[in-house]
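First, one chain by itself: the form predicted alone, in C-alpha cells.
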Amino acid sequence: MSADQAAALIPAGSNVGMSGFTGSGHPKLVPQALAARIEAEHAAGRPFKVNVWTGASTAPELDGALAKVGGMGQRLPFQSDPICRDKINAGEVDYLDIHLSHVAQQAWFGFLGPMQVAVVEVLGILPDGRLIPSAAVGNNKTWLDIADKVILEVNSLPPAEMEGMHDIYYGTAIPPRRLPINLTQPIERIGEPYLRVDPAKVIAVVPTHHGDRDTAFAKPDAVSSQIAAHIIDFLAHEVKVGRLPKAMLPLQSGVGNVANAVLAGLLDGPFDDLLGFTEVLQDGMLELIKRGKMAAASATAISLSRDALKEFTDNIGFYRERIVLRPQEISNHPELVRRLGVIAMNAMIEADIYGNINSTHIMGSSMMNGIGGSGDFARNGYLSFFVTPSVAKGGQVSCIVPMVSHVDHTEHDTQIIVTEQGLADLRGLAPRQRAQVIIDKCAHPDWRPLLQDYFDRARQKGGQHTPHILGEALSWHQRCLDTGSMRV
C-alpha cells in the first residue's frame, strides 16, 4: 500500500518502533506521510503525537519531519536531528537519552511500555516471510519481536548484493535464562543473515526507492590530525612496551569528523591487519579496509558520505566479504567489548580537570545529540580515548575545565584524554596527579594558566582528594551564558 495508507494505521498515543541507525536504514516514506497526518489533525483542532524509539540517529525525513509538526511526545534513545533538538531543548518532547546497549533490554523487560507498532526497513522479503535487513540493524530484531503491528519498508535502492552481509543473532533472552553470547571473534558468525517476523503481524509493505542520509565528513583539519597523531604515536609505544599485542585489538570509533579523522590517521601508521568492532561504520574505516590496512570489521550500520557509497556500491563484493552487520545489544554489548579487548575513540564535548566527561550537554542545560554507545566501549573497553580540540568558537570556550557542566562518563570511566595539545595517560593516577597531566598535556595553552591557578588555590583550602572550589568551579560557564565567552 501507499505510505499514506500505512500511515493512517499508526493510532494516535503509540509508542512506535522505527529503523534506523546513524543516518542509514531508517523508513523514507511512512514518517513523512505520518508528518503530514499529524499536522491536519492539529489543523483540525485534535491532538496527536506518537514516541519514537529508533536505533539511534535518523534523518531529517524521520526526526525532523515528526519534530517539525510537532508529532512527537517521546524520543528515545539517540538523536542528531537539529529540529528535534530545539524541541527537546525547549521541553515541548520527552527524551530518554540511553546507552545504545541497554535499549533492547529495556524493552524486553518493559521497562519502557509496549509498543504498539514498528516501522522497520528491509531490502526484501523471501518467500518463507523471513526479512532482508538494510544498511542497519540496528534494534530492528527486538521492535519485530515484541511490536503489535508491523509496517515494512521496502527499499529497492541499496544493493540486492547486501543480502548475506548480516548476523542476526536470535539468542538472546531475559534473566534468569540468559546464556553466555559465544562470540570469540569480532568478525565471527554466530546467527542468520535474516530477520524474522510473524506475518500475521505485518499491516502494511510499503515499497520504496531511497537513499540513506549521506552526511559530507570534513577533510582532517591540522587539529584533527594532530589528535590523530597523539593516539597513534600513544598505541606504537604501548605496543613496544608489550601492553598491546603487535597484530593490535579490535577498533571503536563513535561518530563525527575528529572520530573520523583518527580512523583517516591510521592509513599511514605502522599497524597491519586491523579489526573493527564498532557500532557504525563510516568513511575512515572503510578506507582502512580499501586500503588493506583493515582486514574487516563488526558494525551494526554502514553510514557513508556518497563519495564513499559509491565506493562500496560499486566494490560491493570485495566489502560483502569484510563487513558484517549485527544488531547493536551484540555490537555493543558490554561483554563482548570487555572480552574482546576493544579499543574506543569517542568524541567529546568537554572534560575537567579530572577525567570527568561531558559528551552531551551544551552548558550543562541543553542536549546536543546523545550519549550513544560511548559509555558501552569507554567503560568496557581495554583503551578507551575521549577526544576533543581543546577549544570551541574560536578560542571562547575552553573544553578542558574545573568542573564539567554535566557528567556522562565519571573519572572512574576515563583512561586517556587528547586534544591537538598532546596526551594525557590517567591510568593509575590519583586525582590530583590526573588533574596536573590534564593541565599540562591537554589544555590550550591560553587557558592553562588559568587552569592551573584554579587547581592550585584549590588545593589551599578543603578537602584535598579531589580539590575543588565549589563557588568557582562553574564559573567560567556561567560567564559564557551571560556573555558568550568564558574570558574574564
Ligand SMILES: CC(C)(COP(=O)(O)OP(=O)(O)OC[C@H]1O[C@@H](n2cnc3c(N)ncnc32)[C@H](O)[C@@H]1OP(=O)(O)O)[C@@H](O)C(=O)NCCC(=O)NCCS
Contents of the next structure:
Number of protein chains: 2
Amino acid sequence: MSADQAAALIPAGSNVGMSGFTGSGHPKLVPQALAARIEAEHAAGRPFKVNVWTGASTAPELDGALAKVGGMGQRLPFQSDPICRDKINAGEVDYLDIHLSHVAQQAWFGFLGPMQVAVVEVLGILPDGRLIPSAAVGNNKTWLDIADKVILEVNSLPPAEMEGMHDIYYGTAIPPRRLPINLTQPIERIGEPYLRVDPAKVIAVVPTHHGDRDTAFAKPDAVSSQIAAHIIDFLAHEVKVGRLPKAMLPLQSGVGNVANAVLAGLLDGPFDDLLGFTEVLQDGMLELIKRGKMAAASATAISLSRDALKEFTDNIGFYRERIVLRPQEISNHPELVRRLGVIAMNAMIEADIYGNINSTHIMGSSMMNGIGGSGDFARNGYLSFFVTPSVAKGGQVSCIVPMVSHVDHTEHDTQIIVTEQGLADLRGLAPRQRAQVIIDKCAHPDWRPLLQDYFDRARQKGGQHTPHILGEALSWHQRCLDTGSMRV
Amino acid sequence: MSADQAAALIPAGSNVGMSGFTGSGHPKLVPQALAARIEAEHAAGRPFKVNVWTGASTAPELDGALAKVGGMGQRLPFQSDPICRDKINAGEVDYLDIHLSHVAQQAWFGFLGPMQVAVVEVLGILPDGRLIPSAAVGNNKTWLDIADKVILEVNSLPPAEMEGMHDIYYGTAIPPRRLPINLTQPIERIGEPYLRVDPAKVIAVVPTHHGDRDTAFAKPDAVSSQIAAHIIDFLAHEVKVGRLPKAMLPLQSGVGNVANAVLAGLLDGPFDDLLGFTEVLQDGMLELIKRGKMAAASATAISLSRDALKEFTDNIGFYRERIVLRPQEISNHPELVRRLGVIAMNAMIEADIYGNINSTHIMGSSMMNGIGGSGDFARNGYLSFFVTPSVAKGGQVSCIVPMVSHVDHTEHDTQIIVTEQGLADLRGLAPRQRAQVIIDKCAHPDWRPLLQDYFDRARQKGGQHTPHILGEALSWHQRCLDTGSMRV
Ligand SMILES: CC(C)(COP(=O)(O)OP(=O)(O)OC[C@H]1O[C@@H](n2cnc3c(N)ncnc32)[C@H](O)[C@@H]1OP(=O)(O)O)[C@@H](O)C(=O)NCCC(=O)NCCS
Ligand SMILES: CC(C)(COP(=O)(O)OP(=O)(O)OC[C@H]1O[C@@H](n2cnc3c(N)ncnc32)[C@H](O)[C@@H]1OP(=O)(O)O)[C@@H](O)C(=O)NCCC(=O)NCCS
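Could I have the structure of this protein in the form predicted in complex with the named molecule, to go alongside the form predicted alone above?
The next block holds the full complex; its first chain is the one shown before.
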C-alpha cells in the first residue's frame, strides 16, 4: 500500500503510537503522508490533529513534518526536533515528558487513553506474521499490543543481518500478575528475536527504503575532554579503593555531545572488558566495542552518524554478536538498572549549589528535549554522574546556579556533578557541605565568587538545612531573560 | 552490661548505626547513656560527637537525647524529632535526607564511610547467636553486617510471640552479583525469621524493658475525612472502568495525620480483602486488619499509639499471621514496589500548579522531617497520591503555590494530588493542562483567583511549556517569611 493510502486510514483526533527512538527506527513515509493530508484538511478549513506517542525523539520526517503543519495535538514522551520544540514552547503542542521506563506501562494500564493506530517500522514480516524489529525497539511491543489497528512500514535499507539482534521480552504483565524479570547480565537474552502482532489488526503494509537520522556528533572539544578526564580519574580511584570492581559495572551514557565525548575518553582509559546497559547506542559506544574496550552492550536503539553507520553495516557480523536491542521498558527498567548496578552518565542544562538538576527547561519555562531515561538511570544506578560545561551561551550563563529554574532530578538522586572545572562527589554530604564542594569544584571562576556570596548571605538567614534567599534564588535566570545574560 | 558501660565503648567521631524506624525498635538506653557521657565530655571541654544512622525517625530517648547535648554530627536518613529538627535548622547537625530504599545499599557500597559501631534493639538472642528482631527491622540487617562492633539491647517488654513475624532476606548483594528478588505477593516469605550477627563482633548486651513511642494520632477531622472521601471515590471509579482490579492493589500509606485518616476512610469504603505493602504499619492499617477489611500487610516497622499497641499485644496470635516485617531495603525496594503495583498515598507540605511536590522543606530552607520512603513509592507505584489540606497555618499559607520552594518529587513522578477541595488526576496531562486542573480542583477558594491570575499572566510571557514568572514564582513564600502570611 502507498504511504498516502495508509495515512488516509488514520482518523483525526486519534492517539497514534509510532516507532522511533533517538532518530532511528521511526516510520519514514506515513508520517509525512499524514502531514500532507493534514495540511490539505487545514487548507479546506477542517481541523485535524493527532496525538503522537513514540519511543523517544525521532527525526524531521516525523516530528518535524507533523509539527510543521500543526498536526500534533499531544506529544510524548521525548523529542528533540527544533520545529516540534518551538510548537511546544508556543503552547500549541501538549507535551508529556515521561520517564522512558514508565511510558509503555502507563499506556498499557490505560492511563493515557486508547490507542487507535500504531505506525511501526520493521525490517521484515515472517511468513507466520511475526515481525523483524528495526534499529530501535522502543515501545513497539506495547504499541503493537494495545493499538486497535496497525500500519507497518517495512524498511529494506538496513542490513538483513540485523535479524536476530533483538530480544523482545513478553514476560511483563499488569499488576497483580507481575513476575521478576530474570535478567542478571547486561546482554543475557530473556525474550525472543521477533515482535508479535495480531495479523487481523494490520490494516496497511508500506514498503520503504530509507535511512535513519545520521547526524554527526561534534568532535570532543577541550571542555568535554576535561569532563571525561575528571570522570575517568574518579572511576579509577573508585576501583583503587575497592568501591568498584576492576571490570567496572555496566555503563549507561545519555544523549548529547558531552555524553558522547565522555565515552570517547574511555577509549584511552585504563578499563577493559566494559559492558554497556544503556538506552541508545551512539558513536561513542560503537567505537568502544570496535576497539575491543567494551565487550558488549544492551540498548533499545542504535543511533549512529553516517560514518559510524557505515562501520556498523560493513561489520554487522561482528556487532550482532555484541549488541542486544530490547524494549525500552526493559532497557530502562528500574529493577534491572538497580540490579545490574549501572554507572549512569547524563548531560544536564544546569545544577544548583545543592545538587538539584535541571535536564529539560531553559530558564524554567522553555522545554529543550525532555527527561528521557535520565531519571530511570540516575535514581537506580550504582553511580550517577551529571555533566555539563560550567558555562553556556559564550559565558553569559552559569550552568551552576543558586537554585535551578526547574527540577528533574532532586538532591536525593544526585551523586556526582562534573564540569570541565572539576568533579563534585556529593555522596554522604549534607546540603551545606554539598554547596561548598559544588561551588569550589564545578563553578566557573567567573561565577564562583558570586555563588559563594549567595551561599554566604543565605547562611545569615532562616533555616540552615538548605540556606536560600528566596527573593534572589531565581534572579540570575530572570536577569538572563531580561538582558540575555546572567551577569549583573 | 549496663547501658553506661556499653556507651563507654562508642568512640568519639564514630559512625554509629542504630536500629529504629518511626518511633519503634530503637535502642532505649544506650543512646541516653551516650548522651550523658557526651554531656560530661563537653563539660570537661572535650569535643565529642557521633554520626547517627538509623532506619528512619526514632524517639526522644535517641534523637532527642543526642541532639539536645550537641552530640550529633551527622544524621541520616529520616528524623522527626523537634530538638533534632531544630539543630538541623540551626546548622549544627549535618542531615542527609536519603530515599529509604537507598540507605542500606549506600552504606554497604562504602559510600557513607565505615561504621564503627551498631546499636541494635532485639527481642532475644538464640543459643546459636541469631537474633529475634524487634518491632522495626529497618536497616538492622545491614548495620549488623557492616559494623566493626555491635552493641545489642535486648528488650523484654514486647510480646514474645513476635518471634517468627519477621522475614529477613539475605539474598541481596553488591553488583555485579545481584539476583532477582523473588517476591511476587506482598506477604510472601523469602527470608528467615532471624537476624544474623558475627558473635565475635558483639561487645555488649544490655537488657531493657521499655516501650516504643506510642503517641496517639489526631482524630480524623473534617478536612482529612474529605481527602479520604475523594480518594475512595476515585479508587472506586478506577475499579469501575477496569483500571484497577476489584481487590485493588497493595496499599502503601505514608506518615502523618492525614495519611492515617485516609486509611480510616477505607474502613467504610467498598473494598475488601485489601493488602498492605508499606513501610510503617500504623493505627489506620491495624484497624483495617482488625476489622477484616485488609487481609494482610507487609512493612518494615509497626508503630502504634498506646491503644492500638494494646490491641496488637492482646491479639498477637491474630496479627502475627497477617503481618510480615522486612528490612527496609525490601519493604521499599523499587523492584518490588513496581512489580506489586503498589498504590502509594503520601502526605506533602505543598504542591505547585505543575504538580511538583515539596515533602520536606518549610519555605525552601527549613527541614521538617525528610523524604522518607515517599520517593520509593511515588516513583515506582502503580498509582501515586499526594495529599495535603489546601491551606496551612490557619489559612495564612496556601499549600498549592505557583512554584514549590523545594522539590522532592518532580512533575514526572506525580499522578494524583488531593486536598479537601478535590482531586486532580494528572495522568496524561501536559503542564498547562495540569495547572488548570490543580487550580480548579485542589486550591482553596481564597487562593484560587490568585493562582489563576499568576498562571494567566505567566502565559503572556516566554516559554509556554511550563509558564512561569521567575521573579514572582517564589514571592508567596518570601512574603510569608517576611510577614508570617502569604497574603498580600
Ligand atoms: C541536557 C542536554 C540538552 C544537553 O545536550 P548537549 O548536546 O550535551 O548540550 P549542549 O551544551 O549542546 O546544549 C544544548 C543547548 O542548551 C543550551 N544550554 C545548555 N546549558 C544551558 C543553560 N544552563 N542555560 C541556558 N541554555 C543552556 C545550549 O546553549 C544549547 O543551546 P543551543 O543549541 O541553542 O546553543 C541533553 O543531554 C538532554 O536533552 N538531556 C536530557 C535527557 C537525557 O538526559 N537523556 C539521557 C538518557 S535518555
Ligand atoms: C509532609 C508531612 C510533614 C505532613 O505531615 P502531617 O502530620 O500530615 O501534616 P500536618 O498538616 O500536621 O503538618 C505538619 C507541619 O507542617 C506545617 N505545614 C504543612 N503544610 C505547610 C505549608 N505548606 N507551609 C508551611 N508549613 C506547613 C504544619 O503547619 C505543621 O506544622 P506545625 O506542627 O508547626 O503546626 C509528613 O507527611 C512528612 O514528613 N512526609 C514526608 C515523608 C513521607 O512522605 N513519608 C512517607 C513514606 S515514609
